[in-house]
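Next up: just one chain, as structure tokens, the form predicted on its own.
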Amino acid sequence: MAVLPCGVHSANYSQDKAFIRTPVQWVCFIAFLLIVFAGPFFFPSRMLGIIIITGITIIAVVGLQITVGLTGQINLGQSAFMGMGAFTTATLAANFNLPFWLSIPAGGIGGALLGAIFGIPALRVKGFYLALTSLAAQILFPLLITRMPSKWFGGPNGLGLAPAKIGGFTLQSDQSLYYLIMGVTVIMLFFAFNLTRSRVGRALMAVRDNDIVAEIMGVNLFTYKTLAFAIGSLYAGIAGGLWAYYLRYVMAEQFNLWSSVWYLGMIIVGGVGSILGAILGTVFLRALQELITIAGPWFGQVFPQAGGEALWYSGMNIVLGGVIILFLIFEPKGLAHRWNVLKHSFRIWPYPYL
């Protein structure tokens, strides 16, 4: 149970389910939004690129959190579902001249359909075997994409698309794409946070906790397990569509198994079952990855006998994997749990025994 600030209590159900309850919280939230949307005026170009990629990744990881964290269905194919959304968006934009505000949602639907297909076996298998089923999606995806007719998805060479446009304004620079991607990220997070408190969200969590009891209580396991994969893959497809417009070129190699594994790692670091955890885990590992990238040349110059920059870059996965292992050992509930502990400790200070 969350510890509320002193003097704050709920007089009705609407107040009880609200995320933001105090004037201070509203000020902090509005200030955060202002900082986010004023970013292009202050952040350098490289920083904007990092934030854009992080925003896209957050959408994909939040979708995976819905499937894995809220419903307990292991998914090792999130990158493939993201790729399906990217290729669907790219082919609709390049071959049918659909505007981005139609092609990106269509990409989300494409990812959701593929996710729902591979989510159907979840009714009969679970755990390790379900992981193998979703892994099959990741393995089959590049094979299917590259062997489709080239006019559909570009074949092995991939597919390019024109920049997004709003009227006569072209979203081509990092500054303009920043607003598009951050806006979509905020919208998707809004729906994700509210999903956890909806009837569907409660049914998904009931399936996660005990699917047999959930079925006895009237939860249709086939419907909700498939829906969990569909919703999670919808988020991945939206992320893939944004990725396609950001790079303006998509290839099957961009959506590999390693990406799916790192998405799971971000959930572990952030906290399984928490939408906030998915955000914190993504930001933390992405920031750590950029830090290693920046520090690599410096280590290569200071310790040339260790193998140069190539060794330090190859060691990035070792460092990130080690961080995930450390979280599993010392903080298995993730950064979201640690944030809640710090927040509650601050609210009850100086009475830590409460």
Second form
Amino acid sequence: MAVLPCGVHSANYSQDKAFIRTPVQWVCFIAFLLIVFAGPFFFPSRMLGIIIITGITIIAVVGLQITVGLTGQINLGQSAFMGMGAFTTATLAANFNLPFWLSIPAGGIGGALLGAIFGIPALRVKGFYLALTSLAAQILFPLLITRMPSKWFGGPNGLGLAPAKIGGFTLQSDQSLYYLIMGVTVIMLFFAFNLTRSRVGRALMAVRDNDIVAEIMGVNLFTYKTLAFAIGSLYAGIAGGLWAYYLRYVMAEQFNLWSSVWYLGMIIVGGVGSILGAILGTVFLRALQELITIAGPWFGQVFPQAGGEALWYSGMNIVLGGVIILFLIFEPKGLAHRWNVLKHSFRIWPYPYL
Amino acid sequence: MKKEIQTANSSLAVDKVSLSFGKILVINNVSFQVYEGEILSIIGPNGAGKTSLLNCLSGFYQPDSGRITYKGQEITKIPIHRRASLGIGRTFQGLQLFPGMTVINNIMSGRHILMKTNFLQAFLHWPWVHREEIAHREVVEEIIDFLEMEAIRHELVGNLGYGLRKRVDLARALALEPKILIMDEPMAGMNMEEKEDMARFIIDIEEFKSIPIILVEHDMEVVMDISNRIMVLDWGNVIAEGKPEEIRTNPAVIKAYLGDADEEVNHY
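Having seen the form predicted on its own, could you give me the form predicted together with the partner chain?
Below is the entire complex, every chain and molecule, led by the chain shown above.
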């Protein structure tokens, strides 16, 4: 627990459980939101695209954080649950002409249902074995989607959908989609932060730390382990729905094991068990990815003898994998912990410790 | 001065319970009653079946035969998590906390069954969710006062020392507002001061909250001092039951703990 800024203390329990405590924090928070939502006015469109994808990824990774970090149930199928959401949204939009404000939540529910089904074994199996169960979801998902009648999910060809419409306005440009996706991201983050300070969040954390004792305290393990998967994949499903409207084309191959593993990597880099960590980890790894994408060709030109562009692109995975390993060795608590340490030392400055 | 216990008010009754793991009989036909407002200690040498018996009460083990009734209701077969809402609180042998959570959250998690927020309400954090949190926080703060843990309420439990962790364990069990409290070795591994504190807390709980306590403990001094009644187990059998002063002089108990003089001779 980081110390509070000097002079700030709780006079009642409401203050003690609030996330934002001081006027300065409020100003920073609102300024941050304003900058994010003013983005389309000064970011170039390539940057907007990066932020949109990052926002979608943040939702999926925060969901994974709820399943893995908060409840301790390993999930290697987050990408499949995201795909389930994307396909549910796409098919509802393409075949039933549902508006986006119905089809995206429906995508969330679709993801949650699939997640809950694959979460049921969590009552009996733990750790490594549970990872394999969720891996099964990831492997089964493309088979399931491509083998269904092509009228439902488009079969192997995938499914295209019309742009989202609200009233007479079409959400087709990056700018308009930016507002939709950032808006949903902010709402989902608000939900996630609230969850961690509620009865349900505590029950989930209790299951993570000691499931036998949690049961003695009256936590129904079956309900809460399944709920952990359902909430986590609800987030994935919403992310998938947004993904469907952003790319307007969904294919089973977009939701592969590779992304699921990356999402886990983002949690590790950000800090297992912290919602803030999920955000930081996603932003950090996405930024690194983009940086390598930009720097790769440049390196290729400067050092042509090193093997040209192709090598630098394939080098990306080595760099990103290396970053995850470095975090596991040197900062297993992740960026969120670093951030807390930084805040702490800033607040007690000039003293080295309190 | 220990008060007289009304034997008419039975809280928990164990009737001819037996439990075996394979061929090993762990608990053999054990019957006992816990009366309202008493501290019943269960003692016995290592491997006597004390913890197994408690695990039958908590529901981790299903007895092979026999009945456990609690306030007139049979609870032998009901699921573990439903026993909490009946009012059966429990503390654990060793450290069984939620180390990744703060002290406040550990104790608040004890109030799980008394709160109502579901996950959709938790997402939105409606005003009444907030009010519920505050109301329960007030009760938790009373427990924190009672167990003198004000200074550590925001610490992660994983960072606390052993004695304090045992206190958090007790606080969490109390937060459930139990109608009966089962304590498995609350003083194991504590130093003298921590033991005295814990003994004081146990007596206070029994006195102020007037709930019966089942205590399993190896420290004989403590057991003799604070128990109203003692039951002695050996190899799964009840070998003695009675007031502390009766148990102290009971030859069967002395034999179980120290062995028989004649037997000793035969060994060599």
